[in-house]
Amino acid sequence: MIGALEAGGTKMICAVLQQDGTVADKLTLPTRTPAQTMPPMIEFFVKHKVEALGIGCFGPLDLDEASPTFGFITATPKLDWRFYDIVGEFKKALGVPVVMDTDVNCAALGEACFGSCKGLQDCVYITVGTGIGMGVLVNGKLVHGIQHPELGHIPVAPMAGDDYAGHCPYHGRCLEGMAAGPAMRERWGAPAQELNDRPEVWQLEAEYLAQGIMTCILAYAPRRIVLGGGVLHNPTLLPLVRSAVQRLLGGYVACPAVQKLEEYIVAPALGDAQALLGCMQLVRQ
C-alpha cells in the first residue's frame, strides 16, 4: 500500500493506493496550520500501514538533496508553512521512505503515465486555482535545477485598460498575481464560479493565461500542454485560451502539433486524480 498526499493551498487530500492505482481510502482536510493539519494526516497513514509516502506539495520547495533544508516548504505565501520540514516530519512519524515534488509536477507525472500525455516524453501540466503552477516533464524526467520551475510567477504584460495591481505579494503583476482565483475574486468582486455569465471576465483571463502558455511553448517545446484547476471548470475558457495562444504565436511555431491546438492544449484526462497517481509514480521511481 502506497500513501499519496496532494498538499494544496486550500485542502489536503490523503489517499492510500494499491499497486494498480486503485484508491483504497481517502481523507480530505482543509489546509490550516501544521499543528492543526499534520496530526490527522499522520494518523491516517499510520492506520493504513503505508509502505512509502509520495507527496505532491504547494511550493516553493527545497528539492536539492545536498541542501540543509531539503524536503522543506520554503518561501510560501502561506506564512504558517514557511520553512516547514514536511518530509522530515512524515519520515519521523511513519518510519517509511518519503519522497516529494511539487503538486503540479506530480500532476504532470500522473497525466504523462496514465492520462492525456501517456506515451509522451515532453509535456507540461498547468493548474489555475488558488495559485498558478506549471509542472514540466522533459525527456521523461521532471525538471529541477536550483529549484523546480516557478512559471506561475513569470511577468505578464498588462492588457489595455486593466489597471489591476496584481494579487501576488512578491511580484504583483505576475501570471499568478493577475490570473489565479484570488486575483479574479479581488478584481471582479466575486469568485470565478459566480462569474460564468460575464464574457469579459473570461476573455481577460484567457489573454493572461495565453501569455504564460506562449512562454512555456517557447521555453520547453512540450509535445502537449494540459490545462486544469478549478478556474478551468468554466467550459468557455479553454477554447478562448487556444484562440489567444494562436494569435500570440503569430505563426512562429510552425510544427504540426501547434497547428491543431484543440489536440495540443487539452483538459486533464484523469479528473482530479492526476496528482495522487503522480505521487504513486514518484514513489515507484
The other form holds:
2 protein chains.
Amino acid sequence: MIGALEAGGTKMICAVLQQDGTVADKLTLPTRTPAQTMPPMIEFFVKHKVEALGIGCFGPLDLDEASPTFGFITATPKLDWRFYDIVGEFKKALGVPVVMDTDVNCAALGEACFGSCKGLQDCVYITVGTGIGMGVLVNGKLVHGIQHPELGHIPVAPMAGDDYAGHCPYHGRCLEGMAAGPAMRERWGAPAQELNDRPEVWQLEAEYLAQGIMTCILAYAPRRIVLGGGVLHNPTLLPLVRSAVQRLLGGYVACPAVQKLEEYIVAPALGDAQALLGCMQLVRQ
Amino acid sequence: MIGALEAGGTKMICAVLQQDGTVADKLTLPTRTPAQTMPPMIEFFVKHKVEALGIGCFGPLDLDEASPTFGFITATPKLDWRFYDIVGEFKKALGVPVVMDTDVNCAALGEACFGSCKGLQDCVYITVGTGIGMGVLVNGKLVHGIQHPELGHIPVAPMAGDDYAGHCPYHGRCLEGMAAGPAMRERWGAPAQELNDRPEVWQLEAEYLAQGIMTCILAYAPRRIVLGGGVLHNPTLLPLVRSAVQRLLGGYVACPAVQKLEEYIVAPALGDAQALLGCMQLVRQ
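So that was the form predicted on its own. Now I'd like the form predicted together with a further copy of the same chain, please.
Everything in the complex follows now, all chains and molecules, and the chain you saw is the first one.
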C-alpha cells in the first residue's frame, strides 16, 4: 500500500493506493493550520500501514537536497504553513520513506504515466484555477534546479485596451495576475462560472493563456500540453486557446506536432486523479 | 582527435580538438551556400582524420530522432540552408559519427562542463547579439522535446512609453524583436557599440533582458545563468540586468542562490570557446 497526499491550499486529499493505482481508501480534509490538519492525516496513513508516502504539495517548496530546508514548504502566502517541514514531520510520524514534489509536477507525472501524455518524455501540465500552475517533464524527469517551475508568474504583454491592474501581490500583471480565477472575478465582477454567456471574457482569457503556452512551447518544446483546472470548465475556452496559440506562433515552430493543435493542447485524461497517481509514481521512482 | 563545428549564420568555425580540449587546428569560413561552404569544411576534417564530429548549429534544427528530417536545419530565414541535411552530409563525407545540437545548447554544455557553470546540472546560457538565443541544461541534459529552446521569441510586456514596433518578422514585439542587436540599431538609429554613452539605451535594454531572465528562472529554476553575446560588451549592462531581475522577481523566489545575483547571473568564462568545447562534450556523451 502506497500513501498519496495531494496537499492543496483549500483541501488535503489523502489516499491509499494499491500497486495498480486503485484507490483503496480516501480522506478529504479542509486545509487549516498544521496543528489541526496534520494529526488526522497521519492517523489515516498509520491506520493503513502505508509503506511509503508521496506528496504533491502547493508551493513554493524547497526541493534542493543540498539545502538545510529541503522538504519544507517555503514562502507561501498561507502563513501557517510558511517554512513548515512537511516531509520531515511525515517521516518522523510514519517512519517510512516520504517523497514530495509540487502538486502540478505530480499532476504532470500522473498524466505522463497514465493519462493524456502516456509514454511521453517531455510534457507540460497546466492548471488554471485559483492560481496558474505548471508541472513539467523534460527528458522523462520533473524539472527542478534550485526550485521548480513557477510559470504562473511569467511576464505577459497586456492586450490592447486592457488596463486591468492585475491580481498578483508579487508581480501585478504577470500571467496569473491577469488570467487566474481571482483576476477574472475582479476584472469582470463575477466568478468565472457565472461569466459563461459573455464571449469577450473567454476571448481575453484565451489570449493570456496562449501567451503562457507560447512561452512553454518555446521553453521546453514539449510533446504535448495538458490544460486543466476550474477555469477550463468553460467549454469554449480550450478551442479559443488553440486558435490564439496558432496565431502567436506565427508559423515559427515548424514541428508536425504543432500543426495539429487539437492533439497537442489537450484536456486532462484522469479527471482529478492525476496528482494522486503522480504521487504514487513519485514513490515508485 | 575530435572535430567540432560552430555553425553560425555569418561564419563557420571548424576546429580539431585533443581529448583535453586543446585546439590542434582551426579554420574559419564565411557562411555562404552549402555548395560553397561544405567542401572546404569536409576537407579540413578529413585532413585531420577526426574520429567523430560535434556540431553546434544555428537553428531551428530537427533534433527529434523519430523524425524523417532528423539532423536537418529546418525553417531558417537563411534560404540556402533551409531543410539542409547537415548531419547526413557530414556523415556521408566523413564516415564517422556526427552529433548535433543548437549553437546555444552547445555553448551551455561547454560552460557547464568547463566554464562558469562547471559541475552544475541545471543552467542556462543566453547570448544577445544578432538574435537572442538560449541553451538549457535540465537535470544534466540538454533540453529538447519536439525541438529545442527558442526563448528569444517569448512574449514580453512593452515598457511604459515604448512604442517601438519590434524587429522580429515572426512575432514583432517578442524578446528578440525588442532587444536583439538589430532592434537596438533600428530603435536608436545606431548599432549597439556606438550607443555606449547613452544610459537610457542600456536601462531599456536591461528591462527587456530581465523579463527574459525572469521567465528563465521561473521556467527552469537554473542554478546559474550565463549572459553573453556582442550586446553584453557594454560593461554597464550586466549590473543593470541584475538590478532589473531583482525588482521583477519581487521577492517571489526565496532560494539563497537568487539572493546573490552577482554570482547567479554571470559573464561567460570561456571567451568564445564555449560552443566548440560543448561540441566536443556532445561527442563524448
